[in-house]
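Next up: a single chain in structure tokens, the form predicted alone.
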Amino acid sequence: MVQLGLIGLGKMGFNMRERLRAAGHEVVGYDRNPDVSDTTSLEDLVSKLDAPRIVWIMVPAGEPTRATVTELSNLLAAGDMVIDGGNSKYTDDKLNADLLAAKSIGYLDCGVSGGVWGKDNGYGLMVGGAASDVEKAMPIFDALRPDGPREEGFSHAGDVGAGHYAKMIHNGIEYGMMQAFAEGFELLEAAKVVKDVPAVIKGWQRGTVVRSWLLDLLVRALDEDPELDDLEGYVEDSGEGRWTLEEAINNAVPAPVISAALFARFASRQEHSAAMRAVAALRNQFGGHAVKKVGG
């Protein structure tokens, strides 16, 4: 049994706490929402942990994570360890690690995949940091990862920053896969040759080369709403896709699928796209193609 402090009990953090507890570990959680929190403050959380302490952070990337690490650096002691399991940019990890190392506090960055299903299915984990720190936290990783061979749900990706870098690329790939399924769905709907689109997509779940968990989730969505017309086609991005493209540019690696998927998300937010208005105007100017006037 391992004792763990867990900061951030949102959709992911709450389920992670439940999975860890089900595995027999003691988890002391803190969240700003008192209805789910086990403690009243970070100081209270640290006081409830026995040294050497391990504290896992699951809060939004950027300043919230940075502020949490800074506060912990003043509460923890030499020999303790912090794990950032959020979607931080990998370049933030060295800053966090250096801040904590000045007080002999260990640091690991952990990319976590699994979403709201991780509580039952387990989480894919990609970790960066010193091997000795990874070994200390391994009982936690083993409880969180899916059942089966460790190497199929967990990886020690490299030094500090490698875990979040691996998760960033993972999410960039995810963008492309989701976009491909989405475009296939739209084409099946638009052509009118296929009479039962949900049945076709469900039929891809076994024996085909596109079978995957994302496909299973699309089938689930179609079971609930066969036309997907209960949703608006507005899609946010959480940052990893943009960072992946930055890395592709920095390393001169072509990434046309990921870039197109990210730009498609941008396009989804443009109710009245200036670019598309310009395309329509040009088509009308050089070819006399029909256009739709606003309000017409």
Second form
Protein chains: 4
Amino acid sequence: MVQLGLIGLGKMGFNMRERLRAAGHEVVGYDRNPDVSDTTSLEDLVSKLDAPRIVWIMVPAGEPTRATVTELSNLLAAGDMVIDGGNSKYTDDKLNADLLAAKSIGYLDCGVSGGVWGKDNGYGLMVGGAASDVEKAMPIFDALRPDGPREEGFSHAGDVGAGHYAKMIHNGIEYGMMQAFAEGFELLEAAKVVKDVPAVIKGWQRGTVVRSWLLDLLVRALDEDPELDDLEGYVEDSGEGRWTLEEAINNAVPAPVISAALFARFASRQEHSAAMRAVAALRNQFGGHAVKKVGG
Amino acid sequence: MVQLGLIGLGKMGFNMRERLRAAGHEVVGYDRNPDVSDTTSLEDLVSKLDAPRIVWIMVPAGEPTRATVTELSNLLAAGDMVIDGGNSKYTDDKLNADLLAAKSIGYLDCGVSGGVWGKDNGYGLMVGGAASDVEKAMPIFDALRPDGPREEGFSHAGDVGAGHYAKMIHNGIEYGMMQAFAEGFELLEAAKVVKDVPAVIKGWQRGTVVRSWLLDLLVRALDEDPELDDLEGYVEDSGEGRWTLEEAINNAVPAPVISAALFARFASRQEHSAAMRAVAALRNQFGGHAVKKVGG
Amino acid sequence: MVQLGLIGLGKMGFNMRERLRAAGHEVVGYDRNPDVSDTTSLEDLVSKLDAPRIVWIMVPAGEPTRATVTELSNLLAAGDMVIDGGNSKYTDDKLNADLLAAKSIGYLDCGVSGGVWGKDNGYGLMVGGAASDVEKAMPIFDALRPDGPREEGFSHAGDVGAGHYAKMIHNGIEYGMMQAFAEGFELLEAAKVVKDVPAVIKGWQRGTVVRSWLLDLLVRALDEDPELDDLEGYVEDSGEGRWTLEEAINNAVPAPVISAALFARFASRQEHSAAMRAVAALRNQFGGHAVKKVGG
Amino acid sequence: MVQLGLIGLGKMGFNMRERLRAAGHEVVGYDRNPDVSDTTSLEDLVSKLDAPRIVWIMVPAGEPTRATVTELSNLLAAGDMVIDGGNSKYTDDKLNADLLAAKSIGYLDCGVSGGVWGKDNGYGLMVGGAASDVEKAMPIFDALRPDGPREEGFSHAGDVGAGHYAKMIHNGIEYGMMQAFAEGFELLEAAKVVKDVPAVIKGWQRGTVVRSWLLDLLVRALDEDPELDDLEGYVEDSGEGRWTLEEAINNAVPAPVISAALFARFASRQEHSAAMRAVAALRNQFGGHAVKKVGG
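The structure above corresponds to the form predicted alone; please give the structure of the form predicted together with a further copy of the same chain next.
What follows is the entire complex, opening with the chain shown before.
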């Protein structure tokens, strides 16, 4: 059994503490929200851990994570280790690792997949960093990952940054898969040839080529709301989809599906985009085509 | 000077009659609307023309055009000729030509581009059919096409159907070009790095790579409405864009730009598409992500 | 235990006969290849079945299936039933059903998914037709579908045609999912941030959002060929992807992901497409850009 | 008549010197290639200009331009002005302007469009910077821009960076337009319904909606090579297309057409992409589909 400091007890971190404790590990959690926190401050958290310490960060990517790493670099000691399990951009990892390495503190980046289901199912983990550091943290990873062969729910992806890189690409693929299901659902709904759309989708769960966890979730959603009309078709995107597309650009890799999935989300949040107003204006100019006037 | 029967005096046909008459030709027009019609019926129209007759059809594609051809096949005589100048699907042309050929009536299909500007600028023409028939109708084509070298505003594209095929592809390209300008406009609007978007677009009219008639029309639209917000971004599509994509499918030709332009129009007419409701539902299922509830 | 005539003993039909017999059903198979056929002709096959007969067709879609249905309409008797389990276009089903209904022969269309794995895993089934006909064939469907709850591997999708419609959309989704994984794989390969790409992909099999049967197959392929360079990136497409895109056009449904996946396959089979030669020619014209001359 | 220092006498700079001199301006040019250079060094160039000097940089974007600006900041004096006419990323402009402003040297960024045709036709110009600086350089801009109304070939787009931003978007649109023509060309070639593809495209030059300079160039290319098969379909991309897509990402603007055009270029340079090898491998796994083995 090992001891872990865990910073950030939101939806993900809270569940991870539960899963780790259920596996018999000691977790000292810190969150700004005192209702869920085990400690009063990062300083307090560090003081409650025995050296060499492992501290897992699970706070929002970007500035919050970077600031937490900086603060930890001043609190931890040589031989300790920090793991960033958040959704950081992989380029942040090198900065974090260098900052900590200057004080002989180790660093791993860990992409974590599985959402709210991870508490019970386990989390898919992709880790970047030195093999020796990965080895030290393996009891933690083993507790967080799903049951079954380790290599089916955990990978040591490469050097620092590779874990978040793998997670970024994972999410890019996820965008594409979700959009594929979404287009199929819309086609079934629109054509009305299939009478019982939820039944068809439920019937894809076994034996078919498209069987997948996302399909299972779609079935679950349709069980609750058979036409999916309780929700608006307004879809946020997190950083990973955008970063994946940036990587496609940087590496000259065609990514038509992933970009289409991302753009569909952008478009879902627009009403009467400037682009389509321009197309309407052009049609109006050359053809005298009927157009919709605002308020008309 | 030649004589022409012209069926259909809507936005396009009406202007074409004007242009033909201005060129000195005799046009007998028929339209269901007696206010613009020169004749009371197709029978009357045919009786007013000297054999061998040329009758130009300019009515909506599909059933209306097919029905007009059928009616004309019963009214015209061997040696006469029908020209379909509407936006018919190219597969209709073979049917029309065969029907008329059985009575030794000639047939040409003619794609016509230029919109409401054609009356003054002339119309771009793409013609399919036998060379001898094209030759007979050339005075008409010469009057309708723009000034300048004939081969820059007119083409004999091939056999029956080739004229409408060329027009279909022309429109597919047009969809892509319009969407390209539209995306550029939206990017300029969104980023706010460029302060005077209409001035930039106006300044592209000479010397640049993107100079084009569509750009001129965009400038015109921006002169009237600098942010293009009098119109809704709701864009219809006519058959040609869809048929172009069908041709891409049938010929295994990748058409990512033309399809993207068509899909952008489809999406512009949707509110909260089923697809994006499905994506929202999936995110909700796996991540407990914040979503917008209807009415929420 | 029931009795079934099965026409077409290729890769799919052969395995289905195995699975049905393993479940205790009596299968009389016919194939043009005498090495695998149980009978010498369709006539012979029909004579070996007791009325009311059920005959399952598993031959190539289009003309071969249509011809088989026609032949069966002359051999079967009132009260018999035909099931088309091939990859027919859903519009063929109405024609088949009407032809057979004239002789009081029933008809079901059944989309079958699962490939070569179906023999052991069972096949995902989507059925169109009358509920009473579905009921009669249920022992067959139960033997072919995977173990587990019936509704997770079988659906009665709607009237005649709905089964193949559901299968068509299933395959459209499949195209999108495959392309999503493919783009992710290429990005991992290209960027070289992740050192062990197969390990990362293997590690996605449990706990992650992208876990799926296609992912399992990708892991299997990478186990055999870690850089996937034994195969050429030349990908055929079957009818269903194209038909799905046609449905998107017909129903004005944006399908950017499914179309992108289809176009990627088209492009994979081209070398120096006319389109890209045109782009190269344009760049050459306006910019004097360096271009590759053929043989240069 | 004004005096201008011009750094970089490649394809673009050389022609611009010609056009400026033809307009009666004094141009002192510098290039590393002594055969075309008027001076031996930047220092020599600066010494040959009367204060307040205007120096136009026309060297490759990125490091070469940044280095030239740095060097000029040490050679020029307060009241002088630098204009970057290259294809710099707009974010470089702020850096350049700040560096020069520290020495009271002015800075303008100028997007230049028109390629090798600009010498005779004039260049489309988009300028970013202070109005007073724009005013000072106006004689230069007026000589470089096309004849006709100034505002149709020149724009003051906004503050520093806005000129290159406008040029970047211009190029993004250009990518989309080129790909639209390219897809149309390929469809015409593939379907073979149109017998004389070059004639059809030539016939679009007047009266049609797609008439444009790019179309004129396509006609020119087809005049030289009617099937465009002297060139390989291998297409480079410059920075602007990629940056435009980055801007789409950063501003959450859907850019399906521009991205498709960029990805088509990426794909044109690949043979058997990793993505399509992955799709082939998946099909092989689930279906035992025929695939092409390398060397097979």
